[in-house]
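The chain below stands alone and is given as structure tokens, in the form predicted alone.
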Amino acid sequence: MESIASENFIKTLYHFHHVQGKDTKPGSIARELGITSSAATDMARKLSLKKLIQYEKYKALKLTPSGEKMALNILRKHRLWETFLHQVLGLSMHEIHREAELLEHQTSDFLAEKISLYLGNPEKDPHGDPIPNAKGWVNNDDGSIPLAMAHVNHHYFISRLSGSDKEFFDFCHSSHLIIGSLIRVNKHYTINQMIEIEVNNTRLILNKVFAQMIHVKREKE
């Protein structure tokens, strides 16, 4: 159980720093993982002794090169499992995330490579997230931006859905907000923090928090 807790801590720290751009102090990691700040600090100290994290009191946490490699290895297994569960077993977008959270910790590097080969070495998972390769390299910069930052009167393709709860994916599915969907941004409501878009000839108004979880790329002119 301790190794699973360590892996989840490392993965969360990586995601906060490289994907979401969030604060990486122990308290922030604690809130995400549902643990106390003191427990997060204790974990940070333990991982620091293992040379996986750079820990300084009252400062943001940083992964060492070894920590980065470990985080990418965990993410590779997670995203490969998501792809396998979605493509082969037909699990929903919400279900694959939940199951992959369990499977990633029990998967050897050998099995991960076999899954990747079986799937044709995919570069992205069903959510649109990049899958790290076996050497620990990943392209996090695909030119996409959160929908909340998209410009009015421009067209975009949905490239990534970064939510994880069932309601998020149920709404996206029923509203045709899926990977590859073409959308048009009609208006930003600055005071009320909402955005109006058009997709599949239907107008939708989303709050900015929801729109932050949908990543888009500009349609080529």
Contents of the next structure:
2 protein chains.
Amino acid sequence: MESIASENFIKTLYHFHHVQGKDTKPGSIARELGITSSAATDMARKLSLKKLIQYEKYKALKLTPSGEKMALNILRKHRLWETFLHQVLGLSMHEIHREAELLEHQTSDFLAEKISLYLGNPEKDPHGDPIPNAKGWVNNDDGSIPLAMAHVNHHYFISRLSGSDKEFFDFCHSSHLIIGSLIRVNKHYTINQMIEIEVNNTRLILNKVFAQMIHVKREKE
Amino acid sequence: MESIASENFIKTLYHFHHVQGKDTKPGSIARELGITSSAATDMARKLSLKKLIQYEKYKALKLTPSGEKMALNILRKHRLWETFLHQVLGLSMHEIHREAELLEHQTSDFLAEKISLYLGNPEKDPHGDPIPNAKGWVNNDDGSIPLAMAHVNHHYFISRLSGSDKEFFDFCHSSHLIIGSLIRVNKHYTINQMIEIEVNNTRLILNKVFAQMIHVKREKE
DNA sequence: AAACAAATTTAAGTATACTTAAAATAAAAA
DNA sequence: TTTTTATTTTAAGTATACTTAAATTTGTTT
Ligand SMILES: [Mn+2]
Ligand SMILES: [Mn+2]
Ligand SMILES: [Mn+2]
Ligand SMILES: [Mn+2]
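Got the form predicted alone; could you also share the form predicted in complex with the DNA?
Now the full complex is given, and it begins with the chain already shown.
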């Protein structure tokens, strides 16, 4: 069994690699986890001895197959908890991540199965992120793109809301931007990188930060 | 925020003092938690600096008021989780303690309230143990006694089953010994400390270990 | 290509939570 | 009461997960 610190490190590395496609060195993980670079380097060397990551000085970190398996196991628990807390206990979108971030480390595979079963083996969490299955398989590429990349005059539906703070979700909720909402892209403002969309017959102007957090998918399929 | 090790220590001390009425020195806690006496002495001194326990060399340990408050906060989370895991997710009696023992340390007061609310603010957990309320109040003395202490020819109902292993609960279940079951005490065997009871028109002979784990209450009230 | 800036690594040190082994003390037995 | 036994404490040491500060390496700019 790995420590909470190790699990968070591995999960963050997975996230940077698979979701953001970043070239991840210890410094990025350190920034994300709120620790110093030296602590992250230390941890990288330790996890490398356990064959969970590949580590070469000054090079980007990479998960080994067993490290990736571990990351997916934790991610599964994280997303199952988020789904459960939201659907069953009624926690809000901005509350679930915070709680799941802790619970994910104290959840046996046995308990994870019980939660999954109770929820009917869901495939997406409340943010629209895919839940890895018990064998550690997940499809990360569902064809959605950040709203910031969407084309003018095309229609999309919202597939993911990848934020964790209250303000973002308050804004989304009050603007009818929820998963499944249909939108149309009106215009990109190149100078300040804002984007104008139409949702529910209302025009809305979003800044780039939010337009990166909202992911959309073409209407087809 | 206290560490998992501190929380388990405090909770164990509370348990020994309030439930078993023991004169608790570091050694007992060490035995319970599977650590060495020296580790427990260390921890006792550290918690004493934080004013969570009273510690004097070679004397029994005692929780301070703030230590007791902390113990009750963790105990509340433990028992809420047990109730939730049993009632909602359908985990068996022998599975809930194991999982709750971990989850209790990663549960915010906020989440505990949500769980409590969802369950209808229960007052007892599946073992029949009282759940401290959000303010940290609990009634530990519900008038129940270990079956081993019960009087011959009296009728009782089962109020608590304080075990955590599968064999005990399998036995209880197959013998119709569940919380609320009505029983009658037939005889005490002084020589081997067995006890004979009648439940569901069946005579049953229990050894002392089980008779200590099963708590009963007089029919009245 | 050299100089500068930024990031990473190493070195040294801290707090927590343990361990084993020895010393001190308390409790029980003779 | 003395001796023996059991328990508790102290001492010394380990692993984890961090810290700050200095050294090294890399990336960028001139
Ligand atoms: Mn986490
Ligand atoms: Mn999520
Ligand atoms: Mn615990
Ligand atoms: Mn219980």
